[in-house]
Amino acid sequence: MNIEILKLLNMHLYKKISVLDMLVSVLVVVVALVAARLVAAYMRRTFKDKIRKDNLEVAIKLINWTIVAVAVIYALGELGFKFSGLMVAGGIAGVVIGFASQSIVGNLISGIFLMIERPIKIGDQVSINDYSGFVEDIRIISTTLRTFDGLYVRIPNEKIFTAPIVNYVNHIVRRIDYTVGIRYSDDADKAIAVIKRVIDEYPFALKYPAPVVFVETLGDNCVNIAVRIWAPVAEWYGAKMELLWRIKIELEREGMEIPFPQRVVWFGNELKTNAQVRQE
C-alpha cells in the first residue's frame, strides 16, 4: 500500500512536476493564507490601542500581500517555473489585460494613489458620489461605505480618485448654522443676548473661532436671526442637536416665542361695504 502511495505521488503530471511537487505547492499557498489571517488577527490584536486604525489596515493588507506573495513565488519556484520566462510572459499578459479591462487597471492604480495621498480614511464621515456616510473599508480596488441609513455602498477607487470629496470630520472643528425667527413685537437686542448667553454657557462651544449671533433677515412673518457657532468635531452632532433646544427653552422663558406663519385675507364683500361706508 505504501509503495502505491509513493508511486503515486512521484507519478509526474507535466514533465518534471510531480504529484508530490504540485500537493506541497498548494499546501504552501494554503498555509501562507492562513499565516496570513493569523498576522492580521494578531496585528489587530495587538496595535489596536497604539495604531490609528486606517493606518493599522493599510500595514496589515501589506504584510497580507507580501506573505502571499512569497508563497507564490516558492511555490511556482518548487514546480520548476523559470522567473525569467516567467516574467516575459507576466509582461506580455499584463499588456493584454491592460487593454482588454482598464477600469479594473484604472481602479487599481487609483486605490493606491489613494492610500498614498489618503484624502479619506477608516472611520471619517464623508460624501462622494452623492453618497453620504462612514467609510468602511479602503479596498485596492473598491472602497466601501456605510451610509448614515445603514446601507452598504462599493464604490470604484477610479471614480472617488476624480470626484469632489467632502470630508466632515478631516478638521478638528465644524461650524453649526442656525436660524431663529422672533416675533417683531419683540426686543432683538434682547433675543441676540439671550442666545449669546446660552452659548457661553454650553461647555463644546468653542471661544475661538468666536460665535457670531445677529440679525440676518426680515422675512414675512418674523425677525430672523442667524447663528453661527463652531464645535469640535466629535462633539458637532450632539452640539447641534442640544443647543438649538436650549436657546428655543430661554427665548421662550424669556417671554420671546417663535411665531407661526400669518397672512391677512381681505374679502371683497368687505372692501365693498368700507368703500360705501366712506360715501355715505
Contents of the next structure:
Amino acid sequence: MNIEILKLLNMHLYKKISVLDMLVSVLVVVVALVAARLVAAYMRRTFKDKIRKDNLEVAIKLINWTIVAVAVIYALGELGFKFSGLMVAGGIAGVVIGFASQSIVGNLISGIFLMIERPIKIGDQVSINDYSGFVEDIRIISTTLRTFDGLYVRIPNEKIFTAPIVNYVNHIVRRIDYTVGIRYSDDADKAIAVIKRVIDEYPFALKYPAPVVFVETLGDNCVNIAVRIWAPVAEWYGAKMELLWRIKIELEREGMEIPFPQRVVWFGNELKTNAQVRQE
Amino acid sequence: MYGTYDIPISLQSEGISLSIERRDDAVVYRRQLGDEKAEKLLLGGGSGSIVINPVEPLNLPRDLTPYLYLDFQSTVALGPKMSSTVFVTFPVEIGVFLQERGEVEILDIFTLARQKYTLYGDPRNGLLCRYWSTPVGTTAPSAGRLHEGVMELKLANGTGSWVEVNKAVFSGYGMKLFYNDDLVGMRAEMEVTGATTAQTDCRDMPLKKHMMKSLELYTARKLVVLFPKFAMTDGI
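Let's compare: the form predicted on its own is above, so bring in the form predicted together with the partner chain.
Below is the whole assembly, all chains and molecules, this chain first.
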C-alpha cells in the first residue's frame, strides 16, 4: 500500500515534475492564502482602533499580496519553473499578454497610482463619474462605492484616475450656503441680527472662519439675505438640515416672514365689477 | 456634586438630576438635564463606587476634536524675554465613572457649559477645536465649578520683541484637572516662540493645595498619550 502511494507520488506528470512536487506547490499556495487571511484578520483586530481604516486596509493588502507572491514564486520554483526563461519567453509572451490584458494593466497601474496619490480614501464621501457615495474599497483593479441610496457601484481604477473626483470630506471643514428671503416691509438689519444669533447658538456653526450674513440681492418678491456658515465636515449635513429650519422659526418668532411669490398688477382703467349683494 | 459616592445615590444640583439605584441584579443609572435624558442598565456591577468629577471639555456635543481653543476677550501684550501669569477660564464637562475592582468605566458625560467649535488655521490645513471665549486677568475669576474652571496660565515670551497673545490652543491629551468644594482648576504654560507661534502644555499640579485630581477621560479610555504638548503655528 505504502509502496503504491510512494510510486504515485513519484510519478512524473510532466517532464521532471512529479505528483509530490505538484502537491507541495499547491500546499504552499494554499497555506500562504490561509496565512494571508489569518494575518489580515489579526491585523484588523489588533490595529482597528490604532490605525486609520484606509491606511490599515492598504497595509493589509500589501502584506497579503507579498505573502501570496512569495508563495507562488516558491511553488513555481518547486515545479522547476526557471524565471530566467521569462527573459526569452517574455518578449513574445509579453506582446501577446500585453494586447490581451491592456485594460487590466491600465487599471492595475491606475490602482497603484491611486494608492500612492490618494485622492480618495476608504470611507470618504466622493463623487466620481456621476456616482456619489462612500468609498467602500480601493482594490488593485477597481474601486467600489456605496451610493447614498445604498447601491453597490464598481468603477475601474483607470476611469477613476482620469475622471474629475470630488471628495466632500478631504478638508476638515465645509461651508453651508443659504439664501433667506424676507418681505420688503421687514427690517433687514433685524433679520440679519436674528440669523447671526441663531448661528452663534448652534454648536456646529464654527466661530472661525466667522459666519457671514448680508443682503445679497433685492429680488422680485423679497429681499434676499445670503448666509455663509462653516461647519465641521463630519457634521455638515446635519447642520445644513437643522440650521435653516431654526432660522425660519426664529425669523417668524420675530415677526418676519418669508414671502410667497407675488405680482402687483396695475390696471389702465378703473376696474369695474358687477357684484350683487344679497340682503336677507 | 463632585466626589465619590456609594451606590445607591440620588443627587440634584443646578438643574441636574442624577440617580443610581439597584434593581434586582442590576444597577440603573439615570440622569436628566433640561430636556436631555440618559439612562443605563448596568449588569454585573454594583459593588463599586461612583466617581463624579470634571473631565477634559472635549467630548460634547460630539467627540470631534482633542483640542481646546481659548479665545481671549482682551489682548495680552508681553515684553521681550518676559514671563507672567494670567488667569483664564475654560469649559467644564462632568464625567460620571463607575470604579470597581481597579477598573474605571465611563457611565456618562454631560455639561452645563456652552458648546461651540472653531477652526484654528485655514480651511485647508486647519485644526478643529472646541471653542471657549474667556476673560483674561491677573487674579483668579469667580467661576461656577459645574460650568467652568479656572486656568492659571504662565506666559513666557522667548522672543526679543513685544508679542500680543489673543488665543491659546491646548491638547486634551495632557490636561490635568483638579477640583475642590469651590472651583475646578488647571495649570498650563504657553511659551511664545515667535510673533505667531507658541507651544502650550498643561502641568500636572493643582491650582491650590488639597485639591482632588480628576479621573482623566483619556486614561479611562485607555488611550496612550503621545503628544500632550501643542505647537501653535497659525497665530497666537
